[in-house]
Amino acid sequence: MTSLAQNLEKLPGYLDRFRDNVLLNHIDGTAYPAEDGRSFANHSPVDNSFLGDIARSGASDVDQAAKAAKKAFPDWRDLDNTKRKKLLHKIADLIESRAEEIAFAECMDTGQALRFMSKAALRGAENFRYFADKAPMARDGKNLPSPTLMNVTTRVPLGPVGVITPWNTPFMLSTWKIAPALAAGCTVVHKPAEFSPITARLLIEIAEEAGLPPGVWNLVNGFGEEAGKALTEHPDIKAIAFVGESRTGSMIMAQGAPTLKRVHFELGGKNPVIVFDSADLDRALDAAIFMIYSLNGERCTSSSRLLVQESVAEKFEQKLVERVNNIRVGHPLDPDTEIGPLIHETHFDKVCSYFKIAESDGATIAAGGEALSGDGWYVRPTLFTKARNDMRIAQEEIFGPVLTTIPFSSEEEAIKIANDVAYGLTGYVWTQDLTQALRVSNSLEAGMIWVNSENVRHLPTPFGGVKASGIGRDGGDWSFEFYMEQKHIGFATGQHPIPRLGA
């Protein structure tokens, strides 16, 4: 394993080209600055160092990208699916060949620790491989015979689609959205988050190196209220796939309504992990800690509310405090680092504001609860205890390395507390009682539930939430249902009677 010093020596070779040149849009196979020449500076959350200037796109840039996607759509739609499969596998190969470059760029752009980002490229490649293998079957349908007709169904690609991705794990989530869109036969306009734009550029370079035709995949950088809004309102864009905050999702839905856009939203969460007294407490402790403190707590599926049965709560919390205080905070490229800095000053201020909110609401700060001095946006891993579910720290998505614990006495109370939030993305249940696991998982208002496990994503399964956590599902055929239209064709099998009006 390389050291921090060795990793820092490699870094200039991966990032200097972004510092020396404006990171441009990529439209119809060509790099372009924003039409009006505007740009904005991108700084690393690690030490506030300058990473480069980024094109600040407006409506005219989005229009150019949407028209390129529209022009490229017929040929891409009609491409033989076996050729599409081969091309997507080639993208996966090239992603793997640049895995370290992608990981280093992601660490410096987002603040995520290398121990997690070292796998980002591999997960991205896995997404492309999975959907590459599904591409030849994307249009498969059903035979639904009736007495007079042979009814068949098929799926056809929707058209040009917009993909708006978040700043927390941008590379992996970009591949999670774009790979199925391309496999389905759609063309893409991608707008990455302005806080972490670098790996989006690497990804589209890889795609075109693999042989993706110009215009099939277009990249526009910029801010949500400018480039993002223009994309969601553009009449040539048939659907928007968005990952981000619930409030932004509702804005996108309103912006796309006049053009009747299809939307897929993967939004926020305030996810419960419920630990019953029959659980394997050591494994439950490991999973609860991992699911809130990994990825700096900046993950939609984080287990940010820990519900512990009263009979084991005191002992469980004692171990929890000790573990949280031992979590290593440091430079993302240090292999020993478990938590790096938060993404940006704006988000840092938001997360830190909850330390005072917790105290004013009457909760106890059992660990952390403070920022770290020096350059970069670092906070100590934080644990709130003696909380109630009506407190803001239990209701609002903090999206940082902050855990709130809430005791419960009975199964019924645990379910009530777990469901008493606006969100419904995931739930985690820890119990050795099988019938209890069945009852609780059936009663939780969440799109995904794991029993005696942390979040382990399996690509064929549906991924998504209910309530304020989203609309639609990713994964397997669920992705194709979003990026494709169902078509029914009925073939008459004989001379069935047809009513003769006016004969």
Given for the second form:
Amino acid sequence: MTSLAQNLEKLPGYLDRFRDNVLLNHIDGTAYPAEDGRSFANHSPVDNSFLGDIARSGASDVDQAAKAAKKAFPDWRDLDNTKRKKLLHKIADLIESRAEEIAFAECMDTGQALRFMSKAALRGAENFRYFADKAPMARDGKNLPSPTLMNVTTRVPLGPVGVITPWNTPFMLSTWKIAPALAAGCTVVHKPAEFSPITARLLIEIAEEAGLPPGVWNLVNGFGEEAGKALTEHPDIKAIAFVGESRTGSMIMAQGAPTLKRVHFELGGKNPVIVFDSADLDRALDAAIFMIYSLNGERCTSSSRLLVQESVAEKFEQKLVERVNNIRVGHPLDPDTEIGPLIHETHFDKVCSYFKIAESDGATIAAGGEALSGDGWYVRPTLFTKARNDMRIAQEEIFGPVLTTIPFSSEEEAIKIANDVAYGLTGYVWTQDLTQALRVSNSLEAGMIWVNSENVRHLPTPFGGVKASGIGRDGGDWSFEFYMEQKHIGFATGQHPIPRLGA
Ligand code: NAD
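Okay, that is the form predicted on its own; can I get the form predicted together with nicotinamide-adenine-dinucleotide (NAD) now?
Let us now look at the entire complex, which starts with that chain.
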């Protein structure tokens, strides 16, 4: 790996073009500023430096993009699926060839560390490859014969869909939503988060360079309450795939109601990691630390509540404090950095506000609990111990490098604490007792559970949450279920009696 100094030298080659031009929308194969000429400034969370102006779109820009997606839909829907597969693989090839540029842009735009972002492009390419290979099977259906009919089912793509993504890992998440939509035969209007819009532009450039026809994928930048809202209300947009906060999900559901939008929501989490005294404590420690302090803690599946059995809690917490104090906070492009700055001043203020909340609620700040001085939105990795589950630090999604530990005495109590929260995205269980693992994973209210493991994503498995953490699943065939409609066709196999009215 190259050093920070070497990486900083390469940076202008990747980012200067955004600084010198407004980052434009991309509609029907052409780059456009917002129709009314508005834009907003995008600054890096790393050092507050100016990264560029971004088109601030309104309803008319979204309307143009939706019309382009509608126009492109019939040809894209009817494209030979082997050609679709080839094209999506070509997009993956080009993503891989620009991996470093994507990683550097993502680091500077989001504050995420290079050690994780260097894999973002590869993960994105993998998403395209996985769904490219599935594209030829997207329309497969069932044969459900009845005495008088041969009943067959098939799936058809919904039409133009809207994809709205958050700022935490924008490149990976955009590919995760857009690749299956395209593989299903839908056309797309993408609205990336206003805090980190750069890699969405790289992605659409790559897609069209790979040969994706104009209008199949359109990009509209801007604020959620303007461009995002207009997208969710547009009558030509058949569905909204949304990743973001739970309360934004509620708003989108209300905004989409008049046009009967189908929605898929991947929302927030306050995920428990439960460590029983029989667990391999060293592995549990590594996994708990990784799941909350990687990606700056700005991770929906982070293990933000650590439930430790009382008999091992003291020893476990001691080791935890040592490790948390050792985590390297620094410039995202420094290969040694483990935690970079938080995305934005508003988010930094939110995360820091929990330091006071923890104190006033009576928890112990065992590590961190303060911001770092200088430019950029850096905070120390933080650990709250001796918390109760009814405290705000145990109930609310902080979305930063902040872990809350809560002791428990029995399995029953652990399950009760784990489920006593509004969210239900993931749960992590550490135990060597197989029947305990089965009992606990059966009782946890979460869409995804890992036993003796951190979150290891496998693309054919269903990804999504319950309760306030989401509606619907991504991954495998579940993605196609969202982006496609079932169609049933019944063929008469003979001359069955048809009821004769008025005969
Ligand atoms: P956010 O909800 O503020 O914004 C997400 C996107 O929605 C942005 O593009 C924003 O512009 C847009 N938006 C905002 N208001 C809108 C409106 N009224 N109508 C339409 N669009 C609107 O979320 P965020 O702060 O960018 O991201 C952090 C959140 O995302 C966290 O809660 C995190 O848990 C969640 N997240 C969930 C997953 C998952 O898979 N479950 C993955 C990553 C992030």
